[in-house]
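What follows is one chain in structure tokens, specifically the form predicted alone.
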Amino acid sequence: MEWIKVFAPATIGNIGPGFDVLGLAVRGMGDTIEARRIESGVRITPIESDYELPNDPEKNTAGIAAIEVLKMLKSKGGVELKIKKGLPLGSGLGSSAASAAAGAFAANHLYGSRLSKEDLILPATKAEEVVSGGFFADNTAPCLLGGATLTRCCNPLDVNRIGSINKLKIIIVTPDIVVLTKEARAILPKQVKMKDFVFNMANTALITAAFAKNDYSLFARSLNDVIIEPVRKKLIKGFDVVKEAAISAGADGMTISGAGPTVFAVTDDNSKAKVIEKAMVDAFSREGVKCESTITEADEEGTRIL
């Protein structure tokens, strides 16, 4: 059979003060896959990545996903899949979540697209579990719905899309540090001050019904995390210094994307958001930290055929 080819973009978990709740795709970097059926099974061919990554479909995301997609629907037959990882690792930007979802998408669709994108949220969630340490689905429901998406509840599934911010810029900076989800969850607090956790869980609804009424300027006042940012921030060298940088730049708001490293700052002014990103960028380079940078808007149509 021919070959198909599958996009599936990055992603920012969290998005803030919603730990593990709120999820938003965003445009311009993504994995792509190219899959084809065969008689049985699921086979990867050499990954294409800068990165060292299994080859055992049992223990690559793309893999597993597409394993459980093929049990979902009682097939017979199996997949192919060809990886081109156009995502870092470890970068917080919903890599291993990008690769699940676009392997779960390219089984269904080889096989009659029987399932809904909402149907594939938990093959791919369940695949990123390997590699996380966690079931959560803020990085992968909104990298196949698109737009925001946020979790209810994990068991039972129950994610919804609550939309898109039209006038949203988001300036991404990944500096050159690892940080790996479970180490990030590793150092998590036990337990938080009532306070914080009315602060947190105010601003989460806020971002909601911001995404929700398309409102730029309900999300600008609501990017605030008193709880996740002040620990995982000591995995990122410099960032108080490049925080202080992008909001004296005129940024509305920044903080971690997903569990880190890299961090994001928002504004609804194209010409504010390039001079912000230069701040970010130099203040990163005079604490000696390299970091790539791009400016970006969400993705509305998650992942797709390309």
Contents of the next structure:
There are 2 protein chains.
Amino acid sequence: MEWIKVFAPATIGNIGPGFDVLGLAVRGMGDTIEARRIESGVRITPIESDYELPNDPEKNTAGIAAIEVLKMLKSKGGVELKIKKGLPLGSGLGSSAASAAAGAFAANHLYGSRLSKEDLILPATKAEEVVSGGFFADNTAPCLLGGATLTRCCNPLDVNRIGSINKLKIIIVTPDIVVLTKEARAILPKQVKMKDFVFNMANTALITAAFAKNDYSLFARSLNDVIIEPVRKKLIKGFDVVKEAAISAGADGMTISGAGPTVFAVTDDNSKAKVIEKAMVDAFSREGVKCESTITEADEEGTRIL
Amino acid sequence: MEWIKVFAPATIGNIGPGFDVLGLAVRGMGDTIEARRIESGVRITPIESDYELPNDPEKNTAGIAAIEVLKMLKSKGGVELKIKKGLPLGSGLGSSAASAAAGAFAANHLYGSRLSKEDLILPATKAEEVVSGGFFADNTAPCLLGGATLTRCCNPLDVNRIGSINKLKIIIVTPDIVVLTKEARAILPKQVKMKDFVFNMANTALITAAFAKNDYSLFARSLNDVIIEPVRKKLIKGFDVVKEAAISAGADGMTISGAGPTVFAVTDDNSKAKVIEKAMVDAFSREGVKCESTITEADEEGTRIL
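So that was the form predicted alone. Now I'd like the form predicted in complex with a further copy of the same chain, please.
Everything in the complex follows now, all chains and molecules, and the chain you saw is the first one.
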């Protein structure tokens, strides 16, 4: 049987104020899975990754997603997956979601693409849930659909692709810090102040309008989060000085990607982007934190055949 | 000096979940102000209204707004205003905002229209503040700009016109109940649960996307508010049975307009709209509450010369 090659991009969960609601796919980084039909079941060949990941298909997000899709298709056939991790685990860039999306997409593609990308969000999100402990589509949805997505409801799942912003340049910096998603969730408050709720809601609505209208200027002033960032930034050494450095260097905003520790800054100016990137990396470095960085933009395609 | 005639439409503050953030101008109902230049100062002739309203320009929203605009224009001339109230006070339809918008618009128009409608939001909102005690643009902004608007921030004011939904039919029912805006604000909780914050934010973001894309189907499933409605509905006798009647009759949602007591239901179907209107009026009637009702749609123009 012939192999196919599927790519699933990195994603930025929350996009600042839109906690558990917004998500954005970004170009360049992602997971790649080669896949082919086999007689039955799901098999995972040794994984190419800097991290140890389970080969047991029932414990691996790509494997679980593929199993779920084969069930939905009522297929008797199976799938073999060769996973090449391009995203670091626990970085806040939707690593487990990318593998889940790629696994779901591959299984569907090999058996006639009878499900839409929208249909694949559910099995991919179920797969991510097994690993992350929470059923949230703010990484799987943008990873599959591309651009920015809005999860209105998780049960039943109600996800919408909003659109994209062509001028958006995203500076992504991943510090060498371990943040466990479970911990990042556990430290969140159970209640929020009424005025903070209104503030985050207003900024999230403006980000939504910005992506719907492909309007960077709306987006530029709405990357403000007074609820999640003030709590989670404590898990990211140097956050405040890095943010200050990014803004001083001309960024229109900087905040945490998903549960962190990755942070991202935004601009619409290519030459500024390089200055901002250097300022952020230098600031982390002065704090004694190593990091990796890249300049990217929105990925409008989402999960796809390479 | 010649008279001009200005119309300012009714507005629905919040549009359900978007407390203090979203607002929508609606057709048909509104305040009308005739105005002309005078030598100096602002003068208000006897007001045509079912309610007693102050003729003192410093205590009347239209007068205050006109004074503010003349200041902004650095004009030495004055304005005379003939106010015809088309909106009942304290109904939740932006009555004081409509007078403020009309007053501001009239003064600007009489002195060369040097300010944009966006510029007029600030003086109109200041005027409304004097009367309502709160600085909120979720009525003045849509009243001036038309369509749906998003207030990202009040200080400094950051307001954006999002767009409109052509297919939207709005059934507006105003029960004969007195709700004081101050009371409706005082009973709100100071804190909200994290999951309720996420829920309202997600629905508000989807309403924003719906107006930005002129997409009724997105709007139809997003008129859900778990924070404000459960508290404020207690001030509206019969709310639950009226909502149930509206939904049973085919409405895609029903909630409170602004601080109430007006409620509104939505549909995209003209014939359904009449059935829904009757169901709502009958339900209020069974509760012993008289009401006035109308079927309308979004007003895309906002405040204008008649």
